[in-house]
Structure formats: structure tokens, C-alpha cells
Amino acid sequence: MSKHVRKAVFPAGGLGTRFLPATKVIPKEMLALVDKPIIQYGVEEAVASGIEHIIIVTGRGKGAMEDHFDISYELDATLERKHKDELLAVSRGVSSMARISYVRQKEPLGLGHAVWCAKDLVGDEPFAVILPDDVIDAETPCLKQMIGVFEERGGSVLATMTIEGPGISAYGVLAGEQDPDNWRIYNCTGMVEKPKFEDAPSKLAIIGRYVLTPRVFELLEKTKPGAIGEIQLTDGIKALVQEEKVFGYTFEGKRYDAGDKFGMLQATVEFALKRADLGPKFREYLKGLGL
């Protein structure tokens, strides 16, 4: 098996109901974070990590995102026309940004079952998993110093952020112990969905970044639907830990729920703030309102 990791796959099936009524129509992942969608900053992040093919799961309702990433003629020769070079250039800056593929996941049966319908496209070689509604901001991208690791030690690496107190309730949270050559590494021995605080085995939460290797989609395959139907990719993860070594990461950055109604507010108002264009002139107005 290669140890290069090519390809990134994008989970983007879900039906968006906590953005309600915005997402009848318009995909979640087409949502606007400042002036991009939220899936082109995960395409960006996985580019920049050296990824040279881009997986997306799509399902109904989805032709937004591949409209977006494909080549508007109409809207360029428009730009060209009226000369806004500027413009002109992001326009075709998103239409060459990756080579992109689409699969369908013709029922909403899990996270676990959107990325095994990735499989075929996978192939027999390592690969990632990004989720879109988390937004990165880091110096060095998330995966890329996931990518790392993973060449480093030859195992699965789940990307992975400290939660303290009952929040922790809310994730996937690793079992294992800390990796005594570099504190950023936990050698995963298993994992627990959602547990109660008092259960959690660490504090260490498993967020929307994945490394690895083929060998999950034969354990999804195998993997039962859990009690509402759908077959979850930490399932698939946990059967993993028990053949090869798997890796928790705790990533240099700032992740963003942008899935969430007051993570994508977070968001906004932060990279907002981090723009040349709009930030000095943003911050004047926030000062304004007295908060």
C-alpha cells in the first residue's frame, strides 16, 4: 500500500435541517463564510495539503456545488467582456482549483455509508476525509500535518481537539493513551460515540479530519446499521483500531462548527475581521455598536 495520500474525500449528502429554511434549496455546504461557500475552504485546505483529486458524496438537491466547481462560460465571457480582470481570475481560480469527482449516496444512510460510497474511486491506497461543516484556520493546514504523521508512523490519523467539561458529550472522544515521544499524538486503543461526561474515556474529541487506510471500507461493508439506520464511520474506525494502529491528532489551528447556527456566526465575524479588505472597516463598526 502507498504511503502518499492523493485523494480527499468530501461526505456531502446531508440534508442541512439545522440551517431550516435557508437549505430547502441551497445546499449547506453552498453556504457563504464571508464570500466563498464552506466546502471551497475545506477544497482549498485539502489542495493546499498536496491532495490532487477531490471525492465529493453528493446527493438530492446537490447540483449547486457541482455547478460551482465547474467552468462558467456565460459568467466569464461576461467578465472578460466588461474587463474585471479581478473577478474574472476567482471565478476561474474555483473552476481549476482540483480535479473534482462526484458519487452519489442515494439514501441518507450515515456518515459511515457516505464514505464507503467513495470506495471505488478510493481505490486500494490511503486517503482523507473531510467534513465540510468544519472550517480550519491554521498556519500549516489540518491535514496536511495530519498527512504528516501518517507518513511518519504508518497508521490511521483522526484529527482531534480537547473539550473540557460535559461538552465532550457532544462527540466521538478516543480512548488510548498519550504517545510519549510527542504530546500531540495519542495511540488509539478505541473510542466512545457521544458518551456522558462521566463516561468519556479523555478529553480528546474527534473532529472532521481523517487519514486512512483502504482497509475501513471492507470494515464498513461489514458494518451493522446502529438504532436509527445508518452505519457510522466511527464503527467502522473502532473495528480498525483492532488490525492496525490508529492515531489521534490534536491539530495546530481554530476549528469552526459552521454546521451549527452560532458556529457559523463565529466564523463569519472572525475571518471577516482577518480580512485586509474588511476587517479594519468591520472592527470600526462592531466598536460602534456599544456591545
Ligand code: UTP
The other form holds:
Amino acid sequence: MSKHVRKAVFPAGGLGTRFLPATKVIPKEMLALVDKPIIQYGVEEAVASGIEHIIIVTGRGKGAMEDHFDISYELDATLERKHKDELLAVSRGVSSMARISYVRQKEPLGLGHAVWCAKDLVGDEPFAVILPDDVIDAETPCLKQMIGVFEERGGSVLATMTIEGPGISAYGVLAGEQDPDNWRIYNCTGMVEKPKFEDAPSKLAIIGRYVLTPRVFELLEKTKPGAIGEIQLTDGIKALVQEEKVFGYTFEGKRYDAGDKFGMLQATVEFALKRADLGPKFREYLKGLGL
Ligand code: UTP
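Right, the form predicted on its own is done; let's see the coordinates for the form predicted in complex with this ligand.
Next comes the full complex, and the chain you just saw is listed first.
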């Protein structure tokens, strides 16, 4: 098996119910964070991390994503005719960003099932998984940091972040031991999905970035649907931990849950404040609210 991580899977077949009614027709992954669909942040991160091939797992009603990353002849021709060169570059940039393949998840049977749908396109090589609604702001792209750990340590890598207090119960939580040489790395011995605060094995929440070996596909195939009839990715990874080295990695950067209304609001404010074209004006506006 090659050690080179060339492919990234983007599960985007879910229903996005936390964002209804906005997501009744528009895929959650296409909701705009300032002026870019949230999935584009993930695709840009993957490309900046050296990924050559992106695999998006879609579902019914998710066609807007394919159109977004495709060439838009009418739009490009109109922008060209009107000499809107900067906007033309933006539009063309999106369609030439990466090599993208699509695979359909016929029913939203869970994140594990969505990843499994990409099995044939990934083949027998390590791969990354990016959950598009986790938007990460980092100097070195989060996935690039993780691929570095994978190449150095030779085992699957799960992105983690520290959550103090009962908020940890909303996440899959890592169990393991801290590496003596690098505080960011944990040798993973297991994980617990959404534990009670008292039962959480650590403060390390697993978030939406993974580098996995292809063995996980076979293990997912054996996974029985859980309590709510879904095949969970964590169940596949739990089985992987029994066979191979798996690491937790506390990435450097800040993660926003843009699939959640409050998380999207936080990301919108912070990303807008960072923008050279919007930041100063927006800061003045916020100050003027006298909160
Ligand atoms: P989420 O649980 O955040 O997404 O899954 P969801 O189910 O779409 O949203 P809510 O909870 O109802 O609001 C994380 C990612 O996994 C994908 C989603 O599209 C999202 O990007 N996913 C989830 C699938 O691709 N297939 C599934 O069956 C479930």
C-alpha cells in the first residue's frame, strides 16, 4: 500500500436537518459562508494539502454541488462580454480547482455508509475524509498537518480538539495515551460516541478530518447499523484501532461547525472580520450596535 495520500472523500449526502428550512432545496454544503459555499473551503484546504483527486458523495437533490464545480458557459461568457475580469477569474477558478468525481449515496444511511460509497473510487490506498460542514481556519491547512503525521507515523490519523466541560457530550471522544515526544499526538486505544460528561474518556473531541487506511472500507462493510439505523464511521474506526495504529492529532487552527446555525453565525462574523474588503466596515458596524 502506498503511503502517499492523494484522494479526499467529502461525504455530502446528508439531509442537513439542523438547517431547515434553508436546506429543504439547497444542499447544506452549498450554504454560503460570507461569499463561498462551505464545501469550497474544504476543497481549497484539500488542494492546498496536496490532494489530487476529490470524491464527493452526493445524494438526491444535491446537484447544485456538481454545477458549482463545473464550467458555467453562460456566466463566463456574460462576464467576459462585460469585461468583468476579476469575477470571471473567480468563476473559472472554481471550475478548474481540482479533479472531482461524484458518487451517489442512494439513501442517507449514515456517515460510515457515505464513506463506504467511495470505496471503488479510492481503491487500495490511504485517503482523507473531510466533512464539509467543519470549516477550519489554520495557517497550515489542517489536512496538511495530518498528512504529515500519517507519513511520519504510518497509521490513520483523526483530528481532535480539546473541549472543556459538558459540551464534550456532543462529540465522538478519543481514548488513548499522549505521545511522550509530541503533545499534539495521542495513541488511540478506542473512542466513545457522544458520552455523558462523567463517562468521557478524555477532553479530545474527534472532528471532521480523517486520514484513513483502506482497511476501514472492509471493516465498515461488516459494521451493523446502530441504534438509529445508521452506519457510523466511528464504528469502522473502532474496529480499525483493534488491528492497526491509529492516532489522535490536536490540529493547529480553529474549527467552526458551519452545519449548525450558531456555528455558522460564529464563522460568518469571524471570517468577515478577517477579510480585507469587508473587515474594517463590518467591525465599525458591529461596534455601532453597542452590544
Ligand atoms: P451531519 O450529521 O452533520 O449531517 O453529517 P446531516 O445529517 O446532513 O445534518 P443534520 O444533522 O441532519 O443537520 C456530517 C456530514 O456527513 C454527511 C453530511 O452530508 C455531512 O456533510 N452525511 C451524513 C452523508 O453524506 N450521508 C449520511 O448518511 C449522513
